[in-house]
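Okay, so here's just one chain, in structure tokens, the form predicted alone.
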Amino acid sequence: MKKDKVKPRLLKGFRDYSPTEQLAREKMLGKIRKVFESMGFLPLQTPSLEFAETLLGSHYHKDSLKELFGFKGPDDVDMALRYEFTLSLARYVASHPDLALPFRRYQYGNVWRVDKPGPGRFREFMQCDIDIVGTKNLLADAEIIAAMVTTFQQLGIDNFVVRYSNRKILNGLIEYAKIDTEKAPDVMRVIDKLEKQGREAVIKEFGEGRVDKSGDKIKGLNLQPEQISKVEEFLDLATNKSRDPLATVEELLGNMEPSQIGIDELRRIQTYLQAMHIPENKIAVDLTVVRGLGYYTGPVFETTLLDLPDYGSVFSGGRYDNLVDRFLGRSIPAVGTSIGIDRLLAALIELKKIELEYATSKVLVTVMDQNRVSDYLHILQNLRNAGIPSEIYSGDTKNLTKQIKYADKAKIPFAVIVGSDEFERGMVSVKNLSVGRERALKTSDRKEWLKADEIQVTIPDKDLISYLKKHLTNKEKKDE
């Protein structure tokens, strides 16, 4: 009986990743990880399924079943997938009571949500995070301002700021405002879009509402003229470049006590990355950084490639002090900060901070004889066991020229050549399948091609691991 044909396609807003992709993934996520493990945070995993109830709380009710893959797993049980790290953490630290505190973690995988897909925005995406749980000294802040900006600077970014603020100054306008705070949410929310919607489309959705650029209807927030009046004010101060943005607030806001507690705790901020000698160019007070989430309760903080503004924040986060309560019944303060791994590997490539890679092997051994497989074999284990990734050709083909082809295809760098006269001499030739692709990029004449002597040689198989590490440790320099 005939199977029917399945059709080989994706779930909307999934995708998959090649190997050149995923290559390039692995070694951003290598630097990210040294940067973290060099300040003393530990890796945590926790599973990608979690009990609903655990992913579910006040601070998610209202978007949360929309934005959850949930179902109903084995033993009748109401489970979904992470969409982010965070609770999983505060689940985490509330059932081991004996973990030593400050805890400071890293974590980095797969979350799933249930948004509309888009250019660049699909429902299974990566994160990496940093938090430190367990402490209300603003150290630990710094700690996670200074890990982004020393992230960036090892990843080759020259031309990035990490802005931050304080929900607590924020918490002081609402006051000052005479806004009602069951408002002060949706205000913070809409403060957020000021660098994405500018400040004409903010003036009016605090007020009666826009249309957007698709025509759509924004609700309003329907504040009174004066209220409206005294946050624009904020701005105004906020937005000022000629000034020190924590002297002007202060000077609108500074009788408001939760806006002089924020002050005072970036002023401690900024002496503590002072002292870590951050550089200032790297980092910038930014009062109108708000970010979304509602789960914030001080600093947060966003980081912004100055050389690709459209990508927006890559890396962003900020204090937190409320979200284990739901676990323990006792507040344990935290501080984190999120990669959004896809969205920071596109402008790697795309500000070339990262060579693409397309094979592991660097070297192809081909095979001319099949009665002197053994000794194809050795050299394989040779070069392996000198540290350079290799293969044996395993294909079907007898064909050399075939077997050169599979390598230039799949972007291996050199291939070993050995026939029955180089065995007899004790020889191997090698050919720099690099420097070829190089080459006839540059020429289309065969016989110019072949004239390169660095595209192939012939040496005695004892010089063969030598001569590779050589050749190998020039092409990583020359990629650099």
Contents of the next structure:
2 protein chains.
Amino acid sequence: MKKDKVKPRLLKGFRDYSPTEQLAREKMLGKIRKVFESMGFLPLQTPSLEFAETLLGSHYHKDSLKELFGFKGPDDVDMALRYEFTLSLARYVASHPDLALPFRRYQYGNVWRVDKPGPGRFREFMQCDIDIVGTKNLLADAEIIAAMVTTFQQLGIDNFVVRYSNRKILNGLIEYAKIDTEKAPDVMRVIDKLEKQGREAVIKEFGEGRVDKSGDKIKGLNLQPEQISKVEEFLDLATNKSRDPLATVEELLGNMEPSQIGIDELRRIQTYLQAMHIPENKIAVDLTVVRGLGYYTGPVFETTLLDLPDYGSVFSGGRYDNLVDRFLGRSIPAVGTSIGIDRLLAALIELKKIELEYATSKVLVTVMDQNRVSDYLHILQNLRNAGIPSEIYSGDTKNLTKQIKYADKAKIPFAVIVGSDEFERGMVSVKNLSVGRERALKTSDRKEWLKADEIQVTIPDKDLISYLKKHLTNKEKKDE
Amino acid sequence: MKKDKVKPRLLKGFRDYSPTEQLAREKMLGKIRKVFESMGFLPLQTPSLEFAETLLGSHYHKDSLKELFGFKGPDDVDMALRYEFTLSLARYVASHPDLALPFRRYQYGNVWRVDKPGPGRFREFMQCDIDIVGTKNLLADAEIIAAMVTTFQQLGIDNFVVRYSNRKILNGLIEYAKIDTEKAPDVMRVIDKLEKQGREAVIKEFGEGRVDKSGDKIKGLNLQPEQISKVEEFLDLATNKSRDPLATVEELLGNMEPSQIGIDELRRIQTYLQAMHIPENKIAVDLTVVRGLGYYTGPVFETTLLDLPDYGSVFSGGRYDNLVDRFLGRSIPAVGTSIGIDRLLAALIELKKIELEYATSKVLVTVMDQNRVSDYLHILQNLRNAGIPSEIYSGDTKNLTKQIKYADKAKIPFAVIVGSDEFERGMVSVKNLSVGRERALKTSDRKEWLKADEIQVTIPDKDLISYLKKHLTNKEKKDE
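Given the form predicted alone, corresponding form predicted in complex with a further copy of the same chain:
Once more the chain from above appears, this time first in line as the rest of the complex follows.
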């Protein structure tokens, strides 16, 4: 047997979620889903595996399967685990011509990416997306921003800002700086690095390139000096927070048609957000927002947690009017945004905006007298019928101390103890283990807190439920 | 563009869950999770991908990777999508020696199997498991059965029975019939076919084998006639529902030590279930219950929906005391059960025990006058603040009839309509689309129901929320 043992290990970049993490994740996800459903978004689930061409386009190179979790599956078909939801959404919309449009949908679930794993970087992680498909109406963009703000508010995060801009303004900049439109995606990709890499690095990338910290050479775009200085004009005003960004950029790029359209769109969105009573300090036009993804065509959004700037944007998206093209050969306009669930949860925990729970049981019914198991089960059933999550000690030891130790280790707050003497007198003992734990942290005098009467009480069995309900409510009140 | 189009299609054996299906699935899953948490089970999540050896054992043949969704992934590692949760649970327990035992955990999520797809048979489907790990105590087995019964009750299913037996009784039968213990797993596998294939087929499989409907030859176990007749004695009494199965089997196999232990264990479980007030008609010892899986060592359970016998067992499991061996080289006893979520949901829908929902929005705020979008957003915000899930029409048409058509298609029950005239008078119109839909089904006279005053009312805007709340509550009351 021993030589055949399998090492109990996880694949690199994969993780378990302990019950405590999972309880917190479910609680957070429940709140997020409630926000989305209250705004009319509908849940959709698509498969984890898709045809490779759904994810990579019709002319993918076989090697790019390796950049995803892709493989030749049953029936000799190239397939891959999804790395995001938007392509599957586009596939769904393309194959459901009868769908009521605009289609407000949300989807949560795992996505898989063959990135290099690192601290906080996993190869399987959970995302939650909302999108409104089938409309160019900017009310949809405003609704997406409103959903982002409301989500943070409902999660108890106060100090955040949803920053947004418009790709169209940048399209005008490309015209203004007389840059070849083929280079536009690269220019945007470089501007997107501004916040992270700083201005000097970005300017170098516009020119001849630069060497990064690790010594790697990063190729430059080789723009002309006149072109770079025009982009710099834009960067100057984009990073100048003292003036109204839209008025400023209008002075520079108002003559460029795409920019003027982009500016007008953002103004309209501002008006809508105001009418929706979205607090002004939670939203800001920020011309440095670009988003890396190639498929955005209009407004783009991201979010900063002001107390945790290192977390980057935990919630970002934009308008993409051409994505369904891949399947239909005609455009279906759409706008959406995506939350990194695991990163947001890490932020909530760090900000202490979520109470960590360790046990679902509030009460452990101990089994002191093996001949009275049925009586203990009777108590258990009464507790459960009264809506108190409970369990009976179902392990192998008959030793009461060890049973209590289990409750303590599992962080179950109360233990019910009834010996034969108590059964005869119609009494039960209740031990408050959470008070015990709290005191143990505060006092070194173990005897002292063991004596304290709140730790263990003996009460008539008919009062058990009301006693527990009272003390559980107190605890929950404290938790709020 | 056209020649590069990707066909919007699903992989064979994979499916989307439409919003209606997904809303129902979430609602059902929420109820199930609540039952499990009220009994002290804790949620765990493990990765979708595991090392191949975690799922297949240390000496797996490369070809068996193809029997799972297995492949050589990044870093040249053999990995596969999980086909169940129990092995991942065993891995988790093996690598967390500090875990409080018994560990009550539940896990829900997708599993993947390279089975031949067919109606209702998918290659990706959702399971939800509960297990109690780290105890031989039969209270754990009783808790698992109680969880099964409570789950069905909470889902509103009345007509079901959890049937259970004990592998140990069958171990005694193997001794009694003097069958080589190496053949025991095969004998159990064949007995497991009794319900589906019938007695004659099973007897043939014990002997020389048989030819199935499709003409395929099924190999027999080549038992001796004396051995077969002893197994038949057991089948006779196992299928005789007129007597107490435990008393009957004790007469036949009471002298066989494993059988007697198995019988005593089931009696103990019966006592526990009685003390937990589990209704007697919801549980039954049934000696034909075997379960196909090789790793069961004690009590085994399955469930029949009496109104839908064709669904087979939607919730089944058993005790497996050796599974963690693979990782630790020592035993950790455990017992658990697994629900096929998608099959159970199909059953709930067929039994009409779940209300299908199509929209999350209760109200569509239409945009009649493009100059007053802010006023419509104001109405929207007030509805949302009052807790009424709502959306504003965010599509591209300005035509009111088309906007109403959207609400109708999306099955949003109410539409709010305000023209400039109504704005001036401080009035709003509310159209009840669900009443309209119901009548449309009942009457062929379209004019008649269009006229009816419940279909559309005009009320002071200050009364909008109370009007909607009243009518939404009525609707919800009707739904119950």
